[in-house]
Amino acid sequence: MKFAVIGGTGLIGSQVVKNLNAAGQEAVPHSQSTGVDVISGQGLEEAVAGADVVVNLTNSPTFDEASPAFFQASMDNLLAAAHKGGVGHFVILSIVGADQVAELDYYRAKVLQEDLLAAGPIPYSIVRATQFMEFIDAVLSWTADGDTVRLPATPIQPIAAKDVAAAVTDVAAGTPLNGMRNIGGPEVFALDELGRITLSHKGDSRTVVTDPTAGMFAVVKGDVLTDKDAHLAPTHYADWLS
């Protein structure tokens, strides 16, 4: 089969596409480094030709309230290219638990990406996970100040990008499943005690300091695990760190 991976260059598109490759598939990345446009709408048909899936890795620039624009206008340019080009299967990649968190702009954005794309023409995959290990550091860095970080102690599982990536590439080459498959790393830590975990790994001195009203991670009250029903990915935290 064919594979149109827009976004097929980030974290986990490039990992997508030498997945799908070495599976003896055919798979293309495509972004705006490759001539292709979700927002402008350039070089979209000409990506999606002769594609029998199409698997949308893009992301928003921005976590704000311009989030949900961003994911209206590439769905709809998206959608209608693939929708042209006769593609079959249609993926994308969103977050466990985005639509309990309605106070965030980033989740209820990644929510009208899912809602679009069940509205649309083609048969859909959504595959939903937890927060990766890779953008621990980023949400240190948010609340980081001086020697302290302060954290809330929000429940998270993490997992592995490469982990993402098996699944998105698991989903992309069965039949679609016109719904969700949730996905999330083997344990659940508080966001706090992740942070302690993390900075001790790195022979870093500076000292987590627990606050409930810090960070993104703060508005977070709805359940953003997995259920019974998720797939569990095999990479434990402390071996992604070592």
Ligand SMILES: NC(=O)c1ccc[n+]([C@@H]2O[C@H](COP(=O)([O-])OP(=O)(O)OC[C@H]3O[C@@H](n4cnc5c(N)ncnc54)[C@H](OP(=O)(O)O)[C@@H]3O)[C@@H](O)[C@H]2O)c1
Second form
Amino acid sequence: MKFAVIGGTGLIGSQVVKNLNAAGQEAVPHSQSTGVDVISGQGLEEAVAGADVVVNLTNSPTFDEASPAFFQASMDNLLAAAHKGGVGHFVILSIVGADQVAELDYYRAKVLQEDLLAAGPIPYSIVRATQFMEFIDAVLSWTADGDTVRLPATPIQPIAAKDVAAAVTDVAAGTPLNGMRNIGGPEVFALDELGRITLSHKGDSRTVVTDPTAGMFAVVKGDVLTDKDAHLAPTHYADWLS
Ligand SMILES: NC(=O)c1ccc[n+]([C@@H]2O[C@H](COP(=O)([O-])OP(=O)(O)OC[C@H]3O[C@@H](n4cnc5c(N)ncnc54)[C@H](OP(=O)(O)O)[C@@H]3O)[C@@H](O)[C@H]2O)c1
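Since we've got the form predicted alone here, give me the form predicted in complex with the named molecule too.
Next comes the full complex, and the chain you just saw is listed first.
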């Protein structure tokens, strides 16, 4: 089968392209660096022409109030191009519990992306993942100040990007779910504790101060973990750190 992987040069997209091609499929990565822009629409019709499956792994450049406009415009353009091209399966990657955190612009933007896909004309699949292990350093940097990092005790279920890519590859190569699949890492940590484990592993002497008001995850209070029956990814955080 032919796959157009939009955002196929990013953290997850590049691994999905690699996985699909290694499995004997024909996957082509597209992004601004290959001349495709999901916001202006430049190069989109050519990118999806002849594809059986579109996998959209683009991301908004910011997580703030500009993010809903990114997902609205990108999905409008991509759905129109994919429909015109006769694409039979459209896959996106969202966030477990995205609908539980209406306070965050970025989570609202991801729900908007899901809703646009589900309301559109193309059979679809939504993979929802918990927070990527690769994202934890960025989370720590947001509230770092001198010798301290302030973090709330919000529950986090980190998953390795390679496990996310494996799940997206699996779903993309299957029949459309016309629904959602949740995936998460094998362990749940309080974010402040995860920060301590991470700094300690790196020999970083900064102190994590528990602060229920600190950073984007302070408002994440709803159900943002996979349920207990979900299939959990294999990579443990300690092994990933090593
Ligand atoms: N971080 C998490 O913990 C987490 C959890 C669950 C789900 N997700 C979702 O996972 C998805 C993929 O994330 P990621 O970390 O792999 O993203 P990433 O590494 O930032 O990659 C984003 C990709 O999108 C492309 N892109 C950005 N703007 C574009 C545009 N205007 N036109 C065309 N391509 C564009 C980028 O390439 P160019 O810059 O060359 O265009 C790149 O290939 C996101 O949708 C995110 O919401 C993330």
